[in-house]
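Next up: just one chain, as structure tokens, the form predicted on its own.
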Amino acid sequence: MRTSLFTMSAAAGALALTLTACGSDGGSDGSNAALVGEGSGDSCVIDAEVPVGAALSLTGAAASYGESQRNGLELAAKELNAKDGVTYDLTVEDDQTDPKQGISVFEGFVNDGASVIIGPTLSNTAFQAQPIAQEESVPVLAISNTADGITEQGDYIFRDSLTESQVIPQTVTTAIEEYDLEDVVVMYSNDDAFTESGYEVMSSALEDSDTEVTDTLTFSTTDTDFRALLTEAKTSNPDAIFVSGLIEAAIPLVTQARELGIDVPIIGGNGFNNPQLMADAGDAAEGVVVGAAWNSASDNPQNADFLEAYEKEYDSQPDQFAAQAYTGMMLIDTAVRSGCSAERDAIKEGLGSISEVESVLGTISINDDRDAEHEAVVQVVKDGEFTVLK
């Protein structure tokens, strides 16, 4: 039985040493005979450690998402390394919620011989960094990027996160039906690819309904005071407010809306899908509606095991970002074991062949566009928790 060699957030120097050793066997392009094993699936045995790089936003505006993702990845790697056959050397680097830093982190992973790269956290960073990996034929698995066009950047780019186009229309339709909405206001952050993409899908879904958008208001990802915008929204006397924004905006926006006496439903995009909303906004978060790729109430066995293991490891409950990260690492293991090879092209082929794999997110497949397909869920905050709305 192999010994687990996983270490938390290893220093860049440690990764460089590991991957330099890897490259010395077969170059820095991921071609390495030691990464090709024998057997298949559960019987696969690969002698060398499989180098996996993850670029996550551990600081900056998206830090809360990145922290959850690191927890999910590290938990998955720990569990995988406790099994026989394949050992993963996971290294997590901080992209600082900055596309320039994301490019630098990707370049480091590519040049050091990573078999596969996970991340980055935000879509706008992904659009800048992913071409680095595509150019060098390194597979990438996006675990939280939901903007349209992510996988269109190349045939080495995959994702296990549902797109805004897959989740938001279902959220809009469900909210309209549940609350009988006729007139609404839309608010969104217009300086971020993730939130802009969410707004575009949200707007399109509303246009396809009989609901009228009486006003559309924009803000910046760095804004924290929304009172003026919310006061303007209130003058329209809307039945609900739809918002595409990051959690850093969601918390003060929801809190200030309730302080101003706005008690209509607030329907958020994927950025609202974070337990920090309830922790920091408290009672103000009650009734907020959020579409999601995952809900803790899902009763599949993989999810039940994940919840128990996560709480034991971190003494807290996971969020969707942790669940998607955990699933991403498990999908990489499935891809590696399918051909019993951790060479870059083999992982690319394996990820492209993922079909109806039972996971924390449910039964998941990767389609011909290299996007994930699985069932979404619409949630509402009730008694301080995300519960299934419908």
Contents of the next structure:
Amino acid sequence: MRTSLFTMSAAAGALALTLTACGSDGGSDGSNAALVGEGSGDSCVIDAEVPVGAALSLTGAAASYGESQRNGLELAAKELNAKDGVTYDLTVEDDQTDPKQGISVFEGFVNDGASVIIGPTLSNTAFQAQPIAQEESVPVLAISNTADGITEQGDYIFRDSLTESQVIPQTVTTAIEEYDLEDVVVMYSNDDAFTESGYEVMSSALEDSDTEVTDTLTFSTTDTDFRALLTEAKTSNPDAIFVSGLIEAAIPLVTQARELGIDVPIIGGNGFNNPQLMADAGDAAEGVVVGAAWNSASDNPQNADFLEAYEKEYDSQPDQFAAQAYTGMMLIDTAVRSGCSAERDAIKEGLGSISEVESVLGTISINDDRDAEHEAVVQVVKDGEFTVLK
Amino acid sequence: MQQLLLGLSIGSIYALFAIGFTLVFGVLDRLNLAHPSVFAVSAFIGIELVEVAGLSIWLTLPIVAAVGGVLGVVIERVAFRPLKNRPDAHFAGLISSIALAGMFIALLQWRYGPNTRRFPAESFPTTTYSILGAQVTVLQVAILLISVLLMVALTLLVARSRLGRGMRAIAENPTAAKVLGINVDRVTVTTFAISSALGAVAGALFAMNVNSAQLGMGTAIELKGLAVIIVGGMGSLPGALVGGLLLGLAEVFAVQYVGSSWRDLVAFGLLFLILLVRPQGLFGARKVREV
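Okay, that was the form predicted on its own. Show me the form predicted together with its partner chain next.
Every component of the complex follows; first up is the chain already shown.
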């Protein structure tokens, strides 16, 4: 019995080794000829399926974002695969909102020969996981990371999501002008890289203005009872409250503020940018101001098609995360087709040279820092919908 | 004044949660770490009842309590009873209850997805009263009343009823209780059921109070619940009540007087301080080791 068990496990081990070996010559050396096609642009034809890996937070604290992103990616992949020439083999893996898990998902993609990796959802995880791909020269497209320094991690790291420092200053300036703000209170969750960096940008934008910050209050990402903080905020009688927090905090925070009789505008960071805010906070969400990288009301043709297709596919409204994910997949397609090659270095070149591409997010370019550039929009909730402020 | 009311209302939910937690611990000497998952499950089920079945809040709460009771029975049967005769039953039960909690949450996510949910807006009167300049909602008053009512009922149950006598006998000495003809298994499972029913009501009330239910809401309150039962004195019901209120008040006053960043530090620091002064907890009896 003992011998046979030993033999079996040895055999299994040998088998596993063989499989790993098979898997790794699929392109980790970046020389899989089948990934190079013929033609260019729309006429580009690549025989092999292009392996694309996406590491998203499908469970854990950021799961609501991850789900939107998966929807956006899968919708885009479906549309792209319906076109001739290039087909994508999209694999979505769960990083569990955990940097450690993010690292192993990235390692898996790198070893399995992914041409390009999308994600991960949170900046926290991105800082830990993306260097894995950089070391192995695998291009990464971040579709939701907004913290500073993401693309500074290496020349293979790109992103299509505007940073906090691109969106928030515009939001702050517009809100100050529009509501004539003199004294404001700032609240943020200080145990998350995304909300903390959002706060820093927010705070420096406020410093540059004539508006005075009378109080700064912190909470934790898991908090749901904000009454004590809001009561404290109320004592300084502010003209507005600026908040850097995730949507999970936004809903109870906004509701409780209105319940305590705080009627001033509440100005949120990117985390507030989710239709769930209106769905769940109801009337309390009226007057909430949110800066966004995606204008859901935009009537450019790409966006109109996207809205319709998304609604048809998932029977719900897309949010910014879905829009950025969808655009990310489309940008990868543009990059692949530009050199008609899905080899890692070709995609890297392609992403770097994206310029003035029409997309769901508007006219988008990738700059020399490998960050996306396109117009942001400041929205305010009115009659249960995001509308453009001003 | 506002902060005082807030502290009492959030503190009463902590207390309700902790009382269920400490009941199992005090009577059966088992730490049931599936308790926090009951907190989350019941909130989601309560929302489902109101949203889909269209039940009123007043009908929903008793049903949620009943569902909690059933979960308590499941927890006892699955996570604790099969292990009860093992020499390491305490530790094994602790771990298997964590495992069961993970399964509950996974089921919850499979059923409801990762998004936060909430009770429909119109399901509860949103009337706000102004008392001495402080805003109080009907809901907050109701939470306070329901919590106190349940705690009094439980205390009476333990002190007066036949079941309560059985519980106290088991807490004293399970073997002797069995010799005296007490059906230990039945009292055990009933204790779990009551404990989880309280946790379930606390979960539903918490979700109403903050207008949000999340998969991780049990984990967020778990540590606070443990802190409350340790400060109150392990297994002491009045201890859990006072401990819960104390923690709620400590949190809100820390925000007001010390600064929001220091809230947890102050609240938990206070708990350490209490334990330094009174290691057995506020209401705990000093355990004497018998040789």
